[in-house]
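Given next, in structure tokens, is a single chain: the form predicted alone.
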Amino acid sequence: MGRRLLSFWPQALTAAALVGVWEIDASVAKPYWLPSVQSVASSWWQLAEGGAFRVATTSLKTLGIGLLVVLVLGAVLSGLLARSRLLDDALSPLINAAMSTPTVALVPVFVLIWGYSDTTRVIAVVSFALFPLVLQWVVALRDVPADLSEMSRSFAASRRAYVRTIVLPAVAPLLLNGARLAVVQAIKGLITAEIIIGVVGMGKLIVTASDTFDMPQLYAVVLTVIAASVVSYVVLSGAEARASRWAEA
């Protein structure tokens, strides 16, 4: 445990560089833009102390709701590209212009549709992050090694040891991939909706520290979204490395 703790010191160097930087930057020069580290912290332990930041239960729901539908729509679908060929040449348009709409765009259009609901939330949590989970979950199914689903078949194995030993080790890592890439897209979609709802969540946060000019909040929030958006990709990518090692085995 000690020497994988030790082996973050390049990225904790990292971090201490910039909080220096930042500090002397915010103690020197003094921009309007750019509070001091003390009064970030200051401002984020009064946030917690009050329990403002209780609204992030709000915002979890809304993200945990918006991440079941993306990664159950995203298995059918998924499943269903990979398997069919004609199915991914009539698909595959209508995905890659997704891909390529800025999305964020599309949160004013869901707000005029659904209204400032909870509805409108998961909608922006879906419409982020439910194709690139599609477009890295297809490539998965179909990396599955011929020459071992091949021998599986020679030796007659049956379904489920099949699943076990051939395709699970195979598919794990990228699929891994795809959910990390899918919660840090759900994260971006549910904080951009609700900056534009700005009623709800971690969102309203942020626009009452913006329109009050309250920099030291509006940072001590933005941080913890971000820090939020950090620890979750952290989690899956060490995930994602397990699975890696359990494929090579």
Contents of the next structure:
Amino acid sequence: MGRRLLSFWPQALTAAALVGVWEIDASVAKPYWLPSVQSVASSWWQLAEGGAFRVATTSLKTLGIGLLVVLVLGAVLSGLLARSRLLDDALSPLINAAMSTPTVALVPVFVLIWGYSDTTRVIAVVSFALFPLVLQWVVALRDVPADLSEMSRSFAASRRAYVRTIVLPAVAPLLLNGARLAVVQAIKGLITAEIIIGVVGMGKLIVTASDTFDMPQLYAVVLTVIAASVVSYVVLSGAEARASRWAEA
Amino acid sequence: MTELDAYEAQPGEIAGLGESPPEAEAGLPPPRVGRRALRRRSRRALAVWAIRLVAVAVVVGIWEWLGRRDGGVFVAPFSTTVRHLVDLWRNGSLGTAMWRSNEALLIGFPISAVVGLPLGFLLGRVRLADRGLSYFLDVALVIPMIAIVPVIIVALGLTLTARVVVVIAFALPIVALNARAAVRIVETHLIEMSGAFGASRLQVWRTVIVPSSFAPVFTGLRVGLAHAISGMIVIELTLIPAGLGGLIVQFRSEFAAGDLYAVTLMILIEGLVLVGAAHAIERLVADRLGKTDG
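Form predicted together with the partner chain, following the form predicted alone:
Following is the full complex, with the preceding chain placed first.
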């Protein structure tokens, strides 16, 4: 374990250098937009003690609902596209094209229709995460090796055995990869909606801090958001790596 | 491999993934194409386009129907949206706003390319730099970049510079990571072979690395362009009401649904046109490169 940690020394070095430069710049040059590391840390502590991060639960709830919708819709759509080559050829380019448009621009429209409600944020999450998930899952579902499924049929494997031994190992890693992508996109959609709305969840904390020029608080909240998204990404990557190992075994 | 390193396998983002799998078109060219096969293929192309048309028509139809049912207060029907789009274009407010918005893109995207590509090449070839720095780019791609927009605005004020910096923050990571992936997947045996034939470093770059990494690099630029457009809109929507985003903020507060939908549609169209054009250029150059290779 220690060995493994030690092998991360280049990353640790650059991260330390970044914090070092930040601290020196903040304490020597004192630009008004860069608070010192300590002030950010103490501001974070204050926020945490004062229960300000409790708004994160509403954010997380919205994220959960949105992801659920995305997974269900994504399963249906990708199932359809993976089944029919014709549908896939016809619709996947459209989905790709839709993904090249800036989804952010739709958020004000959602706000106009649904106001500052949870629905707006759920829709934003869905609009950010659905299409990338569908494209990835179509690839995953098509990835069942044909020769293996034929073999299992000729050995008269039961449906359950077929799914467990052939289908799952073949598709699980890619399915999880798609899910990870969806989570990343969902977090982006959620935070985007919250910042544009400006009165709910973590977005509210960010907007309030920046409106009042409370730099330590702004940095504390932004770093929290960044940390949360990186952690969720790393956790999901771990799950994916485990799934690939299981699939290969 | 760090955990974040595994990022390379995401569709639509990195190098070629997420496009339709190439084996569909390139893998199995039938040796002799009979007339019947040709007819079958053209019938299939017809079906593909018919489904596409139907899909678009359904979306536009539902939009129109929802708008009519709603009376155009919250959902402006498609027809109204188009009318407002034409009006806004005619009276010049849309053109002015587009120009103002695109200033940031016009400056920011080339900078992302000029800085991002060499950075990516460096990270792809120099192991130590890669381990020390690449995870910053991975993180930049994973986090909601909009969260740092307020920080940038406080630091730089409500200026063009701030908007350019946001465009770069959105576009540069994906451009650099694709360039990195591109020079990494160059087959090492080609490099070794050219080394064995006494090619200089410069020659290896010019004759092996650059040509074979072209496609993923260009994909990175195209996706980067899409991200850059997002960045351009994001900052205008959040805190600097300028350009197109400014119009959106204004129309939203006036509850002018038709105008709001028109500007939104315009932004989507701009994304489609610019990224579509990039895609077309990419295909053109790739075709030409493929020809000189074979």
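Between two forms, the rigid core is the largest collection of C-alphas that superpose within 1.5 Å. This structure is a prediction, so every number in the text was calculated from the model and none was measured. Positions refer to the first chain, counted from 1.
Comparing the forms between the two forms, the C-alpha position of residue 15 differs by 2 angstroms or more, with the core used for superposition.
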